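Here you get one chain, nothing else, as structure tokens; it is the form predicted alone.
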Amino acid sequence: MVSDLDVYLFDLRGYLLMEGALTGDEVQALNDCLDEIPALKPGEWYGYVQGHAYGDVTSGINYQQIYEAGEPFEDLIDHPSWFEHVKLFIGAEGTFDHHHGPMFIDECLANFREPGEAIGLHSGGFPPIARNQFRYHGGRFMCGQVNVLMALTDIGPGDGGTMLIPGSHKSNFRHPYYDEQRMGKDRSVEGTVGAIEVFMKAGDALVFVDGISHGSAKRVNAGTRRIAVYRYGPSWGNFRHGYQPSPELLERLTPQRRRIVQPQVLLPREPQVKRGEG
């Protein structure tokens, strides 16, 4: 269950670490589905399974739809360790909201970073968007996006961790950082005032609304930094990418979990006969 301790961290600071959230075994399962899959470019395929980039690889390459990889990928799905936690915070139960199912995955990726690479700082509170709003109303929480980040390799000082402006979710003022950035100077998240960079084990999980301002530090050592991110909305919410899970996936997924990955079946079903006709 969700303690209170964690809904007051999470309102107030706008993320949670969860140290240990998956064990050593399902570390190991994950990476070596990884492994399984062929080296792939941004536009390449490997089943369901495509290599992509934001903008360019300079942020790494990342494979969307990773919960097709496999029945590891599977499990994260609805995993125990987080699963209450996203739920209470997209605050979906008991409304109309829940109609379809608790929540939605609109985008789930494994991400392979390199030396030299990193992804800037975006999101904040400022400009406010309805995709990645962070609102608590009424005695509920109403989240638009929140995310699941997991280490699959540990994740130290120059290793390129994942940073976070804490509080950043409810500011009303855009950070000067977005500004100097578009003038063209030269800035890194790491000299950006107010962001700490968050060192995870193998196995920890990051739980964040995408509202905050987020990015990365630039990875200096050598070696490749592996993670995994499910981002959960509501379930009326729509693929970000335009991805849809395979017939193969539905058939195989639980009912809980085909109802997080596709809450709405589209109707008609089958062809239909014209008035008229038949």
Ligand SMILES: O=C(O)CCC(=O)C(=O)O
Given for the second form:
Amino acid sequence: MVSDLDVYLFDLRGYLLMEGALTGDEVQALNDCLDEIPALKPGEWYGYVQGHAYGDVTSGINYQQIYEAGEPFEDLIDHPSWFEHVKLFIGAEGTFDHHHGPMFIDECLANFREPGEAIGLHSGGFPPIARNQFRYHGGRFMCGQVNVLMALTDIGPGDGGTMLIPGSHKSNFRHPYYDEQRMGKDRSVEGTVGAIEVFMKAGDALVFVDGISHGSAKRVNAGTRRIAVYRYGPSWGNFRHGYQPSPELLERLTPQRRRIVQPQVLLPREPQVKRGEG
Ligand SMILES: O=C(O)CCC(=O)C(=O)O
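Would you generate the structure of this protein in the form predicted together with the ligand, following the form predicted alone above?
To see the whole picture, the full complex is given below, headed by that same chain.
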């Protein structure tokens, strides 16, 4: 299921592009779910889905906790196109990292990108961060965060595609882009030496370790780019933004999905009777 070439390329480049990871019907069902949600501004809720922006809204609006938006989004939790890949790259199986399950989703969102919007370059092997690190040690991957970014619309030139610097998950130096940006120079991701823009068809998935330098080009075309991102890490992780899954979602999910969404149930759930009482 995970080919030797996938392993080689993920280790070398820090990402894999999976063409046709989702069928046309799946993409349609996901978009239908999104169409049912009224336009949300940051902070507004629709059921258990919340409108959100990273900093300001120039990178587009996010709908957080998108696995709450309906069954098509629930199916993404352990989707067969990438489940084994993510499991391997987190590398918990057979170790103490697997104490509560193979993985945990610390953030899942849909993002809508309009003309003029982009997200700046971020992450990279330097400075090192434990949460999103790339690591291969003792014969296994131990990635802190593996992202699956799914295209829900076609993403071609001018559409604000994801950009990344292949190999930067292993870098020991900061790209000069970051210093120039800090000095106030207007540096678009597009002009960054070493960065590539990933064009995707609706249904393609980009699997990448969060420690790779990544961001997106500015959207210049009319219309809206739609993506979903599920971020997976080891089962002992915690929610990035402090959301929690709804009781209804937990009730509906299969045991495998429930363990990925909520690996641990905190104890005790009720006050305990002291010895000798009751
Ligand atoms: O919007 C994009 O294409 C990039 C997304 C991103 O930066 C992220 O998922 O961390």
